[in-house]
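In structure tokens, one chain follows: the form predicted alone.
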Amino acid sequence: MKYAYFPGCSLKGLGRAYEESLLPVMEKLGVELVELNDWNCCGATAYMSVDETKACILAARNLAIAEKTGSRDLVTPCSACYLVLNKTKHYLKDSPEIRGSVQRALEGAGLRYSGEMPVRHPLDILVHDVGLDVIREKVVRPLTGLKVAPYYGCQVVRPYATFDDAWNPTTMDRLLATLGAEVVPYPLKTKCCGGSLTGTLPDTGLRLTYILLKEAVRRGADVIATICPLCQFNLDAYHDQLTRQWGPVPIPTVYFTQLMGLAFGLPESQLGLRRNFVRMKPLPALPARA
């Protein structure tokens, strides 16, 4: 299986551990992700609030480049990228005015976008294209005894619930269970982590982050698994501030792909786990599955 791949800025920076774990996991499953040539920042969600038309032009350039590759789908792991690219697709379909402005801008760069290429998340690819049975066959080191709270964040399934339920998504739950982990019931799985508020309105943003961490600890989770670079950063990087204000909430937050890599027997050094502020405890020495 081969897909066009848009990493977005985060996976080359603060979210580098996401890409470091995603690529070897996909390779292990026979999935080839071909990074777009000369991609640009999608504008993230903030640019949409400044100038929607220019934001769509910025995002549409990546979609047009992806179409030129001839791939059937465009895969993007970052929740903000996933949302912005999908929102751009909908805007171009629903608004003739925006579509006209975007196409004129693209033509100036020698590009054109038809609007047909699907934008998909790795979770969607893994569960619906690769399949849980195939993933189960690759597990050599089951995550038995590891209690995981699955945290999706608020952008991947809302407003475009293209591959999972908007209010109670389960794709990551099922994937983690396939790896042998114990999935902890986590009713806050789609509650906002605070997003960029941690940098603009820190009291509000940190409070939202604390609520998520505290609930995961209360539920007995050993680790939170997420699919979003900003969510991972918020839940991982502010423990000192949170402890000073509300008390400790000692739980690590990792990418679901890092847990997949561990279950596949990949070494921790290849999965970016050293980058976490709050380190995940080593897994118990369980025997490999025959």
Second form
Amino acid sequence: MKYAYFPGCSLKGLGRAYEESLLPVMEKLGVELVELNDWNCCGATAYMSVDETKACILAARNLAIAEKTGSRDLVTPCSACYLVLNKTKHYLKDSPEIRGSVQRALEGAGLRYSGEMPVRHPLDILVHDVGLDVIREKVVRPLTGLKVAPYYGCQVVRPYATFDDAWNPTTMDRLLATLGAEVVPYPLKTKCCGGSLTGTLPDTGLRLTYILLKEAVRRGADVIATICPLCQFNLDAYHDQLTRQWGPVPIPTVYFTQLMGLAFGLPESQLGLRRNFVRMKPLPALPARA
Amino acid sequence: MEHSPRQIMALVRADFKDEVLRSRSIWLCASCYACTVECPREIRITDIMYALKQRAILEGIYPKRFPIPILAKEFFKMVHSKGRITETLLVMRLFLRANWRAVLSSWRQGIGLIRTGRFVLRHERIENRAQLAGMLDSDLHDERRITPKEAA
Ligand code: SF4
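Go ahead and give the structure of the form predicted in complex with its partner chain, now that the form predicted alone is out.
First the chain shown before, then all remaining chains and molecules of the complex.
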């Protein structure tokens, strides 16, 4: 299986542990991710706040480059990238005005985009293309006894995703259960993490972050699993401030791909787990086989 | 929050343009799409919030020294010049322009990022910056559009 791959800026920066764990896990499953040549920033929410048409042009350059690779699907792990690329696809279909501007921009640069290539999340690929049975076969170190709160955040499930439910998604739940983990009920799984408000307006943003962490602790989780680099950063990097303001909520937040890597027996040192502020406790040693 | 999303929608419908565009509340929308998916009238609230932000920036009447529009504009400029975002450099610019005291209160976080190898000081950039710039500027015929210079 081969896919075009758009990592996005975060996976080369604050979220590099996501890419560090995603690539070996996919390789283990025989999925080849081919990084787009000279991709640019997707624009995320900030760019869209300044200019809509330019935001679509920005995203369309990536879509055009992806289409040129001849792959069937484009895979993108970051929630913001996933949203913006899908949103642009919808806008190109629905708005003749935007389509016109984007076509002009692409033609001027010698690029083409038909509008057809699906933009998909790794979770979708793993559960629907690879399949849980194949994943189960690769588990050498089941996460038995590890209590995980599955946290999806907003932009992968809303409003464009077609592979899971907007309010009660379950793909990651099922994936984590396949790894042997105990998935705790986590009703806040699609609530907002605060996005960039944690940096711009900490009083507002961090409250949202705190509520998510507090609830995971209350539910008895050992770790929160996330699918988005911004969620991971918000839930992991502000514990100092959170503790000062509201008290400690000591729980680590890791990427679901890191948990997959652990279950597949990949060395911990190669999964980016050391990049966490709040580190996950090492898994207990496997009982010796009789 | 000055105005709830409901109030924003009501103000828009009643044509209170200035009140809406000057409101801090539109900038508080984190773009989580909860309301869009939930709205029984299928109002695309998140997209309306975006349209209001775009208008406020275009007309230059967003709340000054408010960090959220400053971040949006710094982001916009960095994408234009580099093609990619280097998050740590973006946040430093935001702090310098909006709230330099935040640098002091976040020093431990900065050290944590250095320790975990996530503090990037070298700009990420694309090769074909000229192509991207040409594409983004191709849209200038429309006088409603803004250039990075105006956004500055
Ligand atoms: S998208 Fe989310 S943050 Fe924005 S107005 Fe709707 S519910 Fe509020």
